[in-house]
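The chain below stands alone and is given in structure tokens; this is the form predicted alone.
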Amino acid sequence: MGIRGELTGSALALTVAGLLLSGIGVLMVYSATHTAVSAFEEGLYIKQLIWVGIGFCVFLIVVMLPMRMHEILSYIYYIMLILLLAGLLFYGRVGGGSMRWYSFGFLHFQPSELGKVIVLFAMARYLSYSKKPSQHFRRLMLTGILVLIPTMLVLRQPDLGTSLVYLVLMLAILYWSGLPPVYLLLIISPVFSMITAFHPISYIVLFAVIILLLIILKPGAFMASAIVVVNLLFGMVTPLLWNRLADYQKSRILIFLNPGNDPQGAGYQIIQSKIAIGSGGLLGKGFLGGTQTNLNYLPVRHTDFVFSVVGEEFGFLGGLVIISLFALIIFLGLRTAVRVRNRFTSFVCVGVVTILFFQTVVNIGMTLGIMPVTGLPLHFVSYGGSSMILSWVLLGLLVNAEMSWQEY
């Protein structure tokens, strides 16, 4: 097995961008933990460096493997994922109020992270072979089933952030398959029904808009009926679902709306993050110079809130470098998605770009206080083995597609 295809400038740029982000991540993890009082956090930057090395080796393997192999094995991957996610209900390791990992001594494996790629493979495999029109009900329903089964298992852990990634991934892939945006609006209309269910007038207005869209689009009696019934159900069960949310999930939503409600409790993290980023100014306080970071005011600063450390120590320009590197990867990924000749590979490229874009926006928005805290890490930069390996797998798929774009 060797390197396939041509090493293009774009493939090289993608690889360099990944290495730069990983290098920045190791430095930020060191800065975030070098004054930590917890023995657990000592030396985490060395572990992160090891994860980068492992991730890069996985990246090389992904680049070497033919995309055609993933296309053939997509459904087998999917069945294995479902078994792994279901197994967590019985053998998962409990941590932080959720059960997301298999524990192998010092090593913890989180199947839902790898599941982002596997769900993408399964959808890409199905849609690339489907001959039905993009808005055909059966096509949409089967795609939805492929996504909803792992999503429900991940929600059971519970892990709201990862389950949102699966759903956003489905919308992006359906759009890329040719589904008109207005149909996407109808698909996500139950979400709006849930939000407006607490305000009867808003709910009635939304329902009138949905009915109007159905009259204009004429998607067929069965599909129209299904959309109406689902929106009615979501509107009615929202109060029940709210009562079934875990306390920390309710708290995250309420604190997102107003962090000042509990400044010493659930709102403390967002407030400290905004102070850290705001105090960094244009150029920041310098490496290891962050007071919010080094005086341990900012919780989980080496994982979900690592961008706050960047903002405090390297200021606006440091944050801009991170965002620019992600923007470069996303731009090159989309360009590859357009020019590859294999439909499955094109779907995979769009899915990879969607995962990177969504998690970057949500993570950075979370640290700035404009997005709810969902627990999604910043790819390549946040501490964590599963996240780091997934980051390099995603990049490997883009580089693989770029180097073999002429293959059918």
Second form
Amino acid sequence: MGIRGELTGSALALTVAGLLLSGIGVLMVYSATHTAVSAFEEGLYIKQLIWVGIGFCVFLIVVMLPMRMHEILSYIYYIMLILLLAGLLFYGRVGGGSMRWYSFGFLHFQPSELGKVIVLFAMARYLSYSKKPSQHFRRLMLTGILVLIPTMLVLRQPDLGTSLVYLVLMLAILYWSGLPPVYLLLIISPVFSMITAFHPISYIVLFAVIILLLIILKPGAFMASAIVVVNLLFGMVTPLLWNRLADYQKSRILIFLNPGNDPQGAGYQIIQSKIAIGSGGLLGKGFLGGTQTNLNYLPVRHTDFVFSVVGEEFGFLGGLVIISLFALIIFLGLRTAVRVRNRFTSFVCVGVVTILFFQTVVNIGMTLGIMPVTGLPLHFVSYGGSSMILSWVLLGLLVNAEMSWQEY
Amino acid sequence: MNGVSYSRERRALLLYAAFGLFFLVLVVRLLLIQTAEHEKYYKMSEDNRIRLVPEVAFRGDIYDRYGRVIVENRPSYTISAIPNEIDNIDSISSKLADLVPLGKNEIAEKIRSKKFLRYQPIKIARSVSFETVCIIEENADKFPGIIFQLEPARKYPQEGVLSHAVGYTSEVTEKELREMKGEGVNYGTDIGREGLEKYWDRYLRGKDGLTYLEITAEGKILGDLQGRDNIPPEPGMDVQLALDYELQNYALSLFADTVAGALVALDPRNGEVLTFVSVPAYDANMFTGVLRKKDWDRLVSDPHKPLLNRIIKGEYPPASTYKLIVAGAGLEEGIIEPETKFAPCTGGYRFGNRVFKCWNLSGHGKLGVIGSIIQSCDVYFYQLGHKLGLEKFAEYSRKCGFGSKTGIDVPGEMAGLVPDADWYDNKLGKGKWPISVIINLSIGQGEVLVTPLQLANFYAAVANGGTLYRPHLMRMAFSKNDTVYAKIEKIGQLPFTDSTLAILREASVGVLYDSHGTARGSRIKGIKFGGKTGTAQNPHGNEHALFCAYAPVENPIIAVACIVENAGHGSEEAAPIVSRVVRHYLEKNGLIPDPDSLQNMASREAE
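Previous: the form predicted alone; requested now: the form predicted together with its partner chain:
So here's everything in the complex, that chain up top.
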């Protein structure tokens, strides 16, 4: 391949896993769309095949580019990302309503997808250079701001799924930077405050626990008071806000939390997905044999619900293969994160692994009815150019790190 | 960097554990859905793609005893809605409300309640006019999701000639559908509601077929399902009745338009029902389409109660037609001999300090039992009844088939009422009723109530030598490969010896052929037949006219009971109708020459 560094077994295994997942993806997109009802779906698997090709080229480029370059350019990437995301708000408004992508003819460019990597780079850069202790307040604040700016911009699109990816990414990176897990709990404590706000006793219990943790950990007066204030605020404001919401807004939120309440919309998708997977049984109905898939009962089956197609046509066996391949990539990536010598690269590996892990669990969990419908695609497998290219970028970063693990 | 990598490894452990745990949850959940819940989801996936389209089974036709078609199926248009193709139920409903006789809310409710049928048509209005279908067809774009289908619908004889016997059908309800699971009944299947349609529904209905189609989520039909054979519909069995449709029409025509009444004729040899007239009738066809509210209101508010099946649900005092039972009981109990005479009739009978009047206020004088029947002397029967007593009266009445249902194959029959001491105790209090109730009962007045069918069946038994048969309309049900014959069942035996029956018959013939007979004006030339008049007092209006008869006396083939409500005397209002029905039936059975040939004979003899 003419690449610098050392071609390890892990690097090969990662590449093969990515290719296998992409291959299965193309087959599944074919199965999901070969009984095309609309002209749009016709020949979609060929497009997907092309995306795999493009993705693989990008992968090779990412593998060859030195990690050092990203380390140097990471803040520049970041500024460009913020500009693109902000620009999207205006651009989208012109087109009527908000939007997630820039359109160039047939091509759609979705900055928030690439943003996952860029936010990761920015955090990795900041934390790998910071000399302050991991619990230091300003360090935490700055990391938070670094993530929250793009998160808010993405949330405005609105794209809840992707903004969640950014937040989870932040937690994982902070953890990797040495922050003890209890601090992570404190950081996400406002979320618990929001949830328990409707139940005074649990809210008081939660608050007591937070105070206790703060006394034990002694994170410093500034940090401690910030946490207390934020939790108090969330606990007080949430019920007030909730009561001011219109009924339809409330029901939207409730449906998001429990799609089963909405058998026409999200609930319908989940039920059909479970039917598809459950009816597949251990070995599946065979390639192109899925009735849920081929007769269009399964919604958005070539993108978000592509795992359901696997479950229906290849059964538990097929599902297990997909999950195993992702597990393999994630575990190999984590191993690399441990052994690379460069701090920046190590952060990048953990971040990549977290993105892959989070999206896999949320996507597959959604098709199994244990996660809300967020619109996060399954990497490598779901149809879509942005997602496919990002998948290969992520894999390229892992392989790059693996092959250059000795570099400082 | 060594220290860092050590702490990295420790930190990685938690990540390995967390990631591994989540993946394990996914795998376990996947395994559960695909093994433990596989059956359930597999069935759901099959239910998704398979649409069962019921194929309506034709109901059997109904024929009369000579093979004339009485009830058949005609093609009719049904307007249906396909719920998943309707965007706005309210707007469609209000548009449809202008075309079919249903309210907007009624239509919307129909669609909403069966929305779960998704792509299966919901019947909105049946038997709609061709014009309505044309309007919908021409404006198809304004009626998205509305279709019309050609379906078989029942066609009943006009003017309700047989509505009380045949009844009608209507669409099965959801509750019934659940109860009739596996019987080949589907949404929209018609089942019998009244009359024979209800009683013989299991023969007439047949079994709907099923077509298995594979459909996409959009409702596109891909064709027959592979590997599953369609079930063809099994048409219902045709039913032949013992009823003579022509005689039925004739009998019906003898009732004036303004009266209410009933006429039922039986074949005394086996209990077959020959005519089943209850007037006023209703047009059963109005139930096959959409029942308009104003039609229904008119039916229900009509003082003559067209929906009342007077033959089996009308309970009347039998009046003097009951004297045969009392006379027979007296003879059997040895209270009287044929020649026994009581105190002469002077137009009334004093009992305690009350005088019970005879209908003939100038009195009948001294009469035996036969003469008393012929002239319908009340005073004779007051005395006989008094001697007979309430318990014997009740016992004989029951043995003659009164106070209990005959078991005719038309649903809803009433039992009538044969009062006894217990009944009076319950009704009026123990010992609080006068012994004189028996006086009234012995002339068929007072509390005793009978249905016209019970009367006809009793007279049939008198005619045939004492056997009570179960009256029945259906002779047989038949299909291509099966025939079921109605059983001829004996339900009882009159408690009378042959000699008693002979006396009763002689007396009943005298009613017509004796010069004093109350029905002497209704004789039939060329044949002898027996009968008994009755005039039932009616506290609510004019008296009911009754006449029961059988013919011919020697070899009876018809027994009739007739009541004309609020019409007056049985001899004047009921007997002539019965006489004409009997004559008509005997003529067509060749037992008496028809009037023309009789005239010919007379002229030939004259020559």
